[in-house]
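Only one chain is given next, in structure tokens, and it is the form predicted alone.
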Amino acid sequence: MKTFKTIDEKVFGYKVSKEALGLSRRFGYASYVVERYLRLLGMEETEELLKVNEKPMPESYRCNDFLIACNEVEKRLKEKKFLVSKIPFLPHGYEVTFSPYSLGATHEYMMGYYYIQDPGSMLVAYLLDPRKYTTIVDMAAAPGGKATQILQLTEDSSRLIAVEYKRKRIKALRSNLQRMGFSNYLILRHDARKLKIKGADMILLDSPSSGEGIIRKDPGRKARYTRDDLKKIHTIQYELLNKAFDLVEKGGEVLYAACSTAVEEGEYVIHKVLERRKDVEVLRTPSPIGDKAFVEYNGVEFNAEVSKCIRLWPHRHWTEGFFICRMRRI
């Protein structure tokens, strides 16, 4: 087994330049956040992403067309005042310019027939693809986007099992679930790295993570985590998407997601797992918007397959910062 005690340093490790530590008091971040966005974008670029971050997300919705057509739940919210447009590259994603009220308000809302949620979220699940009558594990499922998404696409004929560690998290994934008219779901309370089950033949992992990604929706993610937490926070990482692999079937696929903009959180990750097992390929995904993720970062070169992979950045793409890759068990 490889250990990753000198790398684990070079990648947690780095000195915060006086350029960092000028911008992390200007714009409130921890500065070895900043010093990262430094060394993967350059000083202009990363200027550029923090002046983003203080602008905040407008809101969006993917429409539930399980229930009901997304032209009618757009003409409905328009006859209601809101002001509402079509995401491109989401098959059922709309972007909220203006709201007369709260948009989880409406009796379409309560009725199921959308669920708010921000458009990298919405790619996860487009990019996992989830098909039919397949046996699919959501490893971490609260509050439910990701779930609810996958029984719609597949028409509530997957045969989904949402898992949960936090209990207090349960009741709104449970409610989002039954609010949207799914019935083709298993919740478990549960810590997904103790799992025990056979026959999945997708795993969606959407990591918990530092939440960098958010920024723009939670401003206390600036400074909320120091390094030796984001270690902590890569470990679970780490043994999360291990733990996907030994569940699921050889042939089966696996979506690795973390909404964060950290390589700690994303390249790191599928690096480690790639290094010490030798039954996992990343596939190379079609995706609508992202870049490739980083194949070197501060010394570091990771495994070549992590070029695969994608990210998503505030200031690029105009979604969270999310790093996605696309697995398979041979």
The other form holds:
Amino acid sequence: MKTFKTIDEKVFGYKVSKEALGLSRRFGYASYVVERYLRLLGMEETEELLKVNEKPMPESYRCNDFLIACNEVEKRLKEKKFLVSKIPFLPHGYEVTFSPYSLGATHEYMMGYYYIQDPGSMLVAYLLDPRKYTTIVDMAAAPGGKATQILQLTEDSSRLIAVEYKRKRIKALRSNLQRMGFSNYLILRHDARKLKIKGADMILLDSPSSGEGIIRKDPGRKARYTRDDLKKIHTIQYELLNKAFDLVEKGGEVLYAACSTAVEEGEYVIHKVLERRKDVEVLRTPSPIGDKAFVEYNGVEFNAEVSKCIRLWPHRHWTEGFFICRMRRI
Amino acid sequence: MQDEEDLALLPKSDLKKVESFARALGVSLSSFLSNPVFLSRNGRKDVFDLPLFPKPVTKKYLYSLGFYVGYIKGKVFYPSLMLSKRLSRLCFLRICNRVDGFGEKVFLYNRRVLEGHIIEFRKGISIVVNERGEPLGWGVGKAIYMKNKEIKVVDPLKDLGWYLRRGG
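After the form predicted alone, can we look at the form predicted together with its partner chain?
Starting with the chain above, the whole complex follows.
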């Protein structure tokens, strides 16, 4: 653990430059966040990212072909004067460029024909590649975007164990699973770090995060967390991922995702788990979009396997910022 | 929070309450139930249906599972919106009220649908469907007097708009 302490200091405790201070004041960010961008991307690209983050994200939805054909949903929304176009790399994803009223207030929404979901978030569940008739655990399931997508992709045949601790969020999870017509699930109200279950074939851990990747949707995320907060978030992510490997059967897969562009919530979490456990291998992520994860940061060299994980950037891929990594217990 | 007991089948006394609802609607219990289990909370029993009875599952931490059929409070069974979806396939048994486009809008705002917007009418508890036959929720078909004239109406019991109104 001594090694981690030293590495922790390098990963979390870097100095903030004058350039970062200037940009953070200009765009309203916590300065350490901008400094990290500068170290990862350089000046020009950091400015580009910060500018893109100023533009709100267009709405998008995933049609629920478990209940209705996707082209029928598209047709009905167009009849209601929504401007809708297919997202090329997402089989059920559509972008809404104009809404005459809220996308969440249509009859089709109430009937469970679609789920309002951002493209990066949709991609995560496709990359999990859930298999029919398997047991899949969603360790941080609310409000149910990926949980409903797992059941949709397996035609309600996989046994989904959806775990959520927060009372308010769990209601939304249940209501979304019901609204979209699924029934092959258990919802557990529990801290996922204390779970005791057997027989999990696949695990999705869309980890609680700083949400730095969704600044376009929630600008408050620019400066919501201090470095100490980020350390706490990192610790929770590390504990959750370790737990995921305790739960999954040998040969089973774990997909880790964090809606963040922070190395502390992505590469460094995976690195720590790989250093601690010898029963984990990183799998290639066959994603239609995304960049390789970083293998070096602030003088710290991460485990080379980390390079198989991927990153989504708002300014490069026009999605939320995401870190995604597929792994297997060996 | 649930107790440490294993999940169990719904007791016969409660099953009778669900059966009496099914009878009022005009369907058989077996048309929508196979393995009814329950979770008790807030003075009511939430009833779920599972295609296969699961291996022993402790009720501890269990919040929901399987197909949500409805809940029992006191002597009454209250059907879920999911059940209206499941049973809407049986509209040919004349268990549905069919409404037009305007009626659909009104119903989803939890308001009464008047005669001019009812395409097919059934008295008493029913599933309400739109012109396409898509389920909108549960309603009650009634004949009421308005300006000394008897008219048919459908009052909502629980409509799909509830998903939005409850904020989930």
